[in-house]
Amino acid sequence: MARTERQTGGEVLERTRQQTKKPELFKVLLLNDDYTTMDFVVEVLESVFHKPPAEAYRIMMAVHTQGKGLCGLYPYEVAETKVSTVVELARGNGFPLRATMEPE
């Protein structure tokens, strides 16, 4: 009779499963300054972050009263792009508005 068992040299065979992992999310925040107009902040929130007018106004007020406002949670590359888009748009319009990103 032939042996049909695998020769493993005494080691245990393990089956491994590939697990997909969701990407880590980053918060994108707008920071308050004394020069950027509230209207421009609302415009940025509506155009870059696709927020409806009421939500854009609420976030703008958080930026104004609390010093920063959460614009959304995004994977790293998307968050990085949103931050650079905000800064580029602000500089192009003569405002010092800043956006940052931090891990969730």
Ligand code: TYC
The other form holds:
Amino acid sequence: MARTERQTGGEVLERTRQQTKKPELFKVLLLNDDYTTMDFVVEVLESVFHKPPAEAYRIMMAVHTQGKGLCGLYPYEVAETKVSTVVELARGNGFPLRATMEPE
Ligand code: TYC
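Could I see the form predicted in complex with ligand TYC next, after the form predicted on its own?
Whole complex next, starting from this chain.
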């Protein structure tokens, strides 16, 4: 027999392996410091990470009391842009606020 396909009697074999890679996600974290105001951090969480006010306040307090806090999970380039945007906004307002990213 010349054909190399498996004879399935017309049945379609399902692929069990994913053909397209699902995007790998990265955590974006805010870090605590002693100088950035709480109001500014809440503003950043609302404007850059689109958090509703109560959630933004909760995350800010988690960073304040625990040293760091999760802002969201994003594909690599989006995470990088969020980190740069936070740092640029902070420096533009004279604050030392830092953000980092790490694999999920
Ligand atoms: N610790 C800061 C203060 O007491 C507030 C703060 C919260 C700063 C979160 C950074 O990511 C941060 N003013």
